[in-house]
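Taking the form predicted alone, here's one chain by itself in structure tokens.
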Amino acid sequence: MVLALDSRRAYEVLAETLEARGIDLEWVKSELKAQEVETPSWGYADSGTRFGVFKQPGVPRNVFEKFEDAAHVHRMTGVCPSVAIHIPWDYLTDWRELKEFADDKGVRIGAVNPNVFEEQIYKLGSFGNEDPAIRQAALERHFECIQVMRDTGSKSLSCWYADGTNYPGQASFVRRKRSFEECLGQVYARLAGDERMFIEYKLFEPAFYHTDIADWGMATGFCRKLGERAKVLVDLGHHAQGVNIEHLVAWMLDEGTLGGFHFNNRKYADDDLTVSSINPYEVFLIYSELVEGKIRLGSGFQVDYLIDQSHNIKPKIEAMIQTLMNLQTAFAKALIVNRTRLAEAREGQDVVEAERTLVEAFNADVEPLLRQVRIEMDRPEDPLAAHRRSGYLEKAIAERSKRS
């Protein structure tokens, strides 16, 4: 498979431009080929809003079918070899069976996510609950998930809590904080030396007066008390309007507290929209800080990239492929930033040139580069178009309707 003549020429022109700027094209391509983004099992299933679930034809109805779809997306893109699971949404009695199934499909099980927010007992919280029996139930769910990690080969426990209050005076902020410290400490103590724990935060929802882990500072505080294998997970939709996410990413990278991302995009709040659909420049700036951090930290750089989106009205698989392609685009643009010129502009306090250097990379057409990388990875040049031609969804609809 080779690039069409026009695409080939566009790639050659881009390569010449990057060479003239002193950017190592082979390094850029190697970084793009090494990129891994974890897709979520729940991103392939029916989903909705507080007002209802919107069903789509052919969606998976069990975790094995979710992994089938995830494996197909990986075949199309080549950058998503792992799949996050959610307990009890993906509950099984024999996890080794799923591990063998995933291996056979060419993917692996990624982060394990404990769910301690849907069951009725968690109406007033999990780790922040006044009732010690409910806190213990939440602990047992986490311990169960740690065992799932060991049964599947996963190394990451990814934790998000809906805990909070809706009314002033409902509970003691400090008592709840201390309950979280105690319970998180018990979970962390169960982890082995090669296992990590991610702590996610969210400004609001479903609690609307206060959330127990409301921002990155609170999550960082918990992580520092737990130990070096506890890291902060950033969800792009979990902040107040106007928060400079690329700034906090750079800050946490330098502090060694950043563990990973839940990528999505938002217009108003936790909208869970397709990456780059609302603010592609923000995603590029976040990736720019990640690239800068990776260059600075070298082998000490360890950040996990995960998707967490609710594809309510887009076809599930198409939305996932589109998201991955958008992440590849943002990453490619961040990789071709002229870091030498940027550093010189910063040192010379040339504000205009520093900004121009970033904008130049953001405005670059990296599609020919991405097509070339996909060819070298033996993947379709256009993964979304390839999926639409594949007939995979039509086959899934036919097969899964027979089992309904």
The other form holds:
4 protein chains.
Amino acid sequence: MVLALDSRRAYEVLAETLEARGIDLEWVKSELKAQEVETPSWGYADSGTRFGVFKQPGVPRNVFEKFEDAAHVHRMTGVCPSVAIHIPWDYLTDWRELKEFADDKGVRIGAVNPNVFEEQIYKLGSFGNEDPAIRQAALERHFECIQVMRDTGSKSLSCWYADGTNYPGQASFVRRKRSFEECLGQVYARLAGDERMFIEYKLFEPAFYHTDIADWGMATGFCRKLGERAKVLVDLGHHAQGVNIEHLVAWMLDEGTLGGFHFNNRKYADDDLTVSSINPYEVFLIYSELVEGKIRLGSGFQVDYLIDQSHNIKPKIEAMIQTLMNLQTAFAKALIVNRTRLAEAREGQDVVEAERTLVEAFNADVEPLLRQVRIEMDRPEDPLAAHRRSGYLEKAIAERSKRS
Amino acid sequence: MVLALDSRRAYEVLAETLEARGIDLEWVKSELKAQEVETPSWGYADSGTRFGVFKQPGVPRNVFEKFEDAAHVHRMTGVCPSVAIHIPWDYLTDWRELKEFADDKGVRIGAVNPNVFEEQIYKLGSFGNEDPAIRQAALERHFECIQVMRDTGSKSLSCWYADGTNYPGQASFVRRKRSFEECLGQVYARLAGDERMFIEYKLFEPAFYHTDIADWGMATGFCRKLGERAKVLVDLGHHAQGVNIEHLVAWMLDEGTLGGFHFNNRKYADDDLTVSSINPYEVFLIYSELVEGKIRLGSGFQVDYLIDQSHNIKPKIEAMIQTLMNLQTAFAKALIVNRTRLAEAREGQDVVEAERTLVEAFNADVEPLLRQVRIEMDRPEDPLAAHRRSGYLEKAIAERSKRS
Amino acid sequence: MVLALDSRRAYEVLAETLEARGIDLEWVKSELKAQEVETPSWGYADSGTRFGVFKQPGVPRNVFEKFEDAAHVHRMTGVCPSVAIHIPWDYLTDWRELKEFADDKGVRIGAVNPNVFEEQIYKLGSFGNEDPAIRQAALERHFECIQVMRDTGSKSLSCWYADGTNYPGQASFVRRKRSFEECLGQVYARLAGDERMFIEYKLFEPAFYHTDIADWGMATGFCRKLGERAKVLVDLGHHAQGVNIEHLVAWMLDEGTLGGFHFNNRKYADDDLTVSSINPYEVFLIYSELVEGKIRLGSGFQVDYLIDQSHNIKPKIEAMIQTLMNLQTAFAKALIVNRTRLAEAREGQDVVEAERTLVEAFNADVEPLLRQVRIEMDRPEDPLAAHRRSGYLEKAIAERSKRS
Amino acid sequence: MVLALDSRRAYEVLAETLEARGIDLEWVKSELKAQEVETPSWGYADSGTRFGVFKQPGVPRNVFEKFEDAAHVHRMTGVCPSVAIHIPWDYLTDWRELKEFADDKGVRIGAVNPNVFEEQIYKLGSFGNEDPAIRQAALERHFECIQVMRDTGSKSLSCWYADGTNYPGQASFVRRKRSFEECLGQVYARLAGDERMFIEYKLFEPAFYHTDIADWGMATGFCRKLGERAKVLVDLGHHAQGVNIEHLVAWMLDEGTLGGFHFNNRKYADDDLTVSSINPYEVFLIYSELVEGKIRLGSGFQVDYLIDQSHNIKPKIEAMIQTLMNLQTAFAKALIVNRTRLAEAREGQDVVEAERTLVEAFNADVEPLLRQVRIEMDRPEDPLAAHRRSGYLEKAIAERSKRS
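Give me the form predicted together with another copy of the chain now, not the form predicted alone.
Next comes the full complex, this chain leading.
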């Protein structure tokens, strides 16, 4: 494949401009090719809000079909070879068949997520629950997930809790904190040396007065007590309005406590919208910190990128492809920042010049570059258009309605 | 019934203090006795969050049992003689039986709420939908509700819309605005001279980028175009953080556009928690504006009080009783403000004294007064304790599980 | 002047792409050339925060020097022919000299802003003050400004109030509302048929519990009572977090009540940062609504663009030029949206396609187009670089320190 | 002194009620008598906003007069024996005279606060500044303050920084973080074994894009690296909207990292209003965690209470007295919570009962109890009324205008 003519001309102009700025285009392209973003299995199935689930035709009916869709998205984009699973949603008694199926499709099983918030027993919390039997049930779920990791070759346990209270006075913050410490400690103790654990935080949950792991400071506190293999997971929608997320990212990168991301975007609350759909500049600024971190840390840089969005009104597969393209856009822009000039402007405390240097990269149209990269990766230059042309969804609709 | 001894002594001390401040205790008590707060039928049934519905034993299985519970709450408190219904949740082909049942239990049917947000067709909105067939379906639902009003003797149509968009660009704000104008106009045109329509606003909805009726200014804009019988409904949880709700209330009271309230409370988003549970002072300040408005407007003051809470983890009936007690507390405190001293302090621009006058009323313990009022209303002095003693829930559990 | 070679090639590629999308490039360019943005005289002088004023070398020492700087910025950019003045800051007993001076420099006097918040008498408010003498003083300031308008040929009175209260209970919301109505009415009554009045709103002010004109709904309420020539002014930093400003803009455009903008940007509060510096996508979305409004309303579209930023740490003139360039960028991107495709996607409720259409325009690098437009306007293609090369600031430093 | 008759009757009723609930009234009173709250010297002088300083008659003209006022407030209330000072505002070359003066008046010098944000050199930060000479200047200021501590007998260095950036890209978050680490380390190294250091955090500052110590997590991170004597200082106005402050307080108490408070209140931003004036329930909930912490930790509980308010429109001394009374109210309510019943309700996960137990204490009118405590402390039962009667301000106005 080669780039279409108009894209090629645009690419050439862009390449010249970037080279004139001293950007190493080969490095930029190799970084873009190396990016891996994990998609979640549930992101291919129907989802909804408190008002109900909005149904789409052709969505997967089981974990195999979810992996089928994920593999299709990876074929279109080339950047999402792994798929996160959630237990019990994706539970199987025997994982070999799925492993082979995934292998066969060119994807693999990624992070394992214990779900301890849907069953009635968790009404007042899981690890924060006052009732030891419920804490034990939640622990068992985690142990089960560690077993799934071993059965599937996954190396990450990704932990998020809908724990908290609804009313002042309802429970003791301190007792719940200590329960969490104790339970997380038991989970961590079971992890082997090459297995990692992510701890996610969230300021609020609809109807909550407090959440037990409210912010990165609390997640960090738990991680420090657990050990080196426990890291903080940042979900872009889990902060109060006005919080500077890129600052937190830079901070945690410098401390070595950043584990990864749940990408999405929000207007007001935890909206789980397509990443970059509300504030693309913020996503770019986060990626800019990641690029700086990568340059600083070299091979010591290890950050996992995961998608955590709820595509209620967009077609599932289109939304996933769009998300991956948006992440490529943000990453590409962060990679073409003239960091020499930026460092000089910062050193000279030239505020306008430093800002301009960043904005110049953000304002560049990197689409021609991304198209070229995709061609070089042997993928379609416009994955969304290619998907629409592919007939994949139509086939899924036909087969999945037939089979059900 | 007479007040228990210790409450009586506390009441006497309070009464003396208030009289020394020139408060007309008889007026305070008559206002408290006259307050009517409407409870919603769905508030007695199971509810939940996006994670699922949390089930409670003994909850109603149909609208009759919801009214049974509402009537029990009214027996305990004496302040909630009417019950809001939602269509289609509470839909009946023949309403006579329910009317008689309610009558018999000492309650009546209140506001009728058209629900146009749960069915699949409303995925992209109701009155704001681009598809005329869907707008027509939503209109029919409203017309049906107007018929229900006539069948049940209700005089209020209470309108809230989960309409909006999830992504920038998705739809034209202006086209949707005009669709709303057109549809609301058709609804209003069907209302008779003694029927009223409430328009509720809300800044955000999980996963939304914009809501079609985002704030009181938009609701007011629609009401002005519709006519005198369209009024704005304020839900305490539907504002951005930092908005001064009591200011909006005072403003709309002065303009004659305030229709009523959906009471609840929130910590971060639209949490639908028990009113006063997060910020009781704010609820008091709102009531203080209502009392000022009532004094100013006399019989021209017409504001409807409704409860719109989602008691996911509190027992349904206890939560409702607690809510009504909290509203009595806020109202009582607002009634005992020394308004003469407040006016003088304000006139003299004595900030400390004006504030102190308000705070003095807020800091008073009005529980003895409320107990006395309840006794005079022939209700138990502690409705929550009385409910717990009553055996009502145990009976409901037994009967409703038997019957199902 | 002609475009430098590399810009020319980039321009050609862009032009072809846009033409392939059916964008009328001549119309885009003519709109860009027609945009006028007013800069404020105080924006050229030293400014600061509550901690103090940060001083910069070479800043103007009087209104003539402020106009000199404004004229220089206009020479560099070509889009800011008018300068807003503030009374009493810019007060002159005779305005003829300034008018001629401005004329001579190629700029003119724009909106006149009465300042009623700095003097000690305004500690508890101006039009909202309980003291009639203080309200009268504020009125006189407004009348004086109307006289200045006539003396200078200005047609706009731009009104913002730091009025409000700091504590609950401090004053009556309703009394203050009525005071405002009365005073604004007196001001409006003095305006001639071709003179306009802007009313600005703001949710919060540091240390405030309420502001008298808290949101667009209140500003609209006042405007409706005043008459057709009173319009609402939107300052981008005056909303609660999470408010969808582009929605408000679309709404007011449709109602005919939008008067204009105070452009700036903010991270948390009312930060008065360079427009687009925090959320460029939001500024683009606002401009997109403006372009839609302009297409819909044609010559009936009248919206004033003003800058209201406080460049505390950026060099004054550089910051102003950067601001104007950012506005051109946002406007250009909004102009190249493929509105035919957008309308079709919206009609078909194709969320992904509608969003993509908008994003495609936002992602375009419009810098080559803007450079071409500037060349055609006979201005430097990079105004900031041109300013830096011009030696203007060095000269100002030399002269202004010499003369002082 | 004895309590006035009506207060005495109210007190007796309250005392009986509390005793019936098993509250140990003597313990409550002894805790109330032991509470010490530090007032800041600048809180007695004129203050203002970005619009200017609002002047009040009779305010102190130097640090001696500030201490005179602070001593008067302590005479009225009995709970504020120490006064925080700020360098350079309160700088003296010889501190012996002030120490003796304070001693003589019955107060002492409290926390020493280095001010590194007002001078022009700090325009781009102090410890976060790129310029080593500026960092050194800031360090010298801190060393000077440590010397002041030794000269005055103070044991606390209270550190807050207005450091941050205004624009994305302006500076490297990581470089600034490391600068802070390095500088704070140098300061800490100079502290003796019985000297403590407070590190305050703040999410935002008007016009800022990021602050270098944005939240409790960052302050904690610095403290952990410094050592045991560095503790986090919580200012109630320094959080994003929606943050649950009492949760943070409980967390830090359990970790042993909480140093103290800067008390105030806010509606939207960092408003520095009178504590409890906007949300008294939140202040009560914070105190409730403090009481729990105290019971849990016993003599290990060490938390400093300081006031950090800006009384722009309230008379300085009145506002300070009102603040101290509000804190007594919140503390008293937290002390009379029936913690046995609360613990039982929590253990049984009875949400309504647990909440009610807290609310019951909040709703109690503790004024009679506070009056009794003040009498027992040999202070006026209504300190604000006593101050107004005292003629202190009139005398200050007369003397201070005479002497100036």
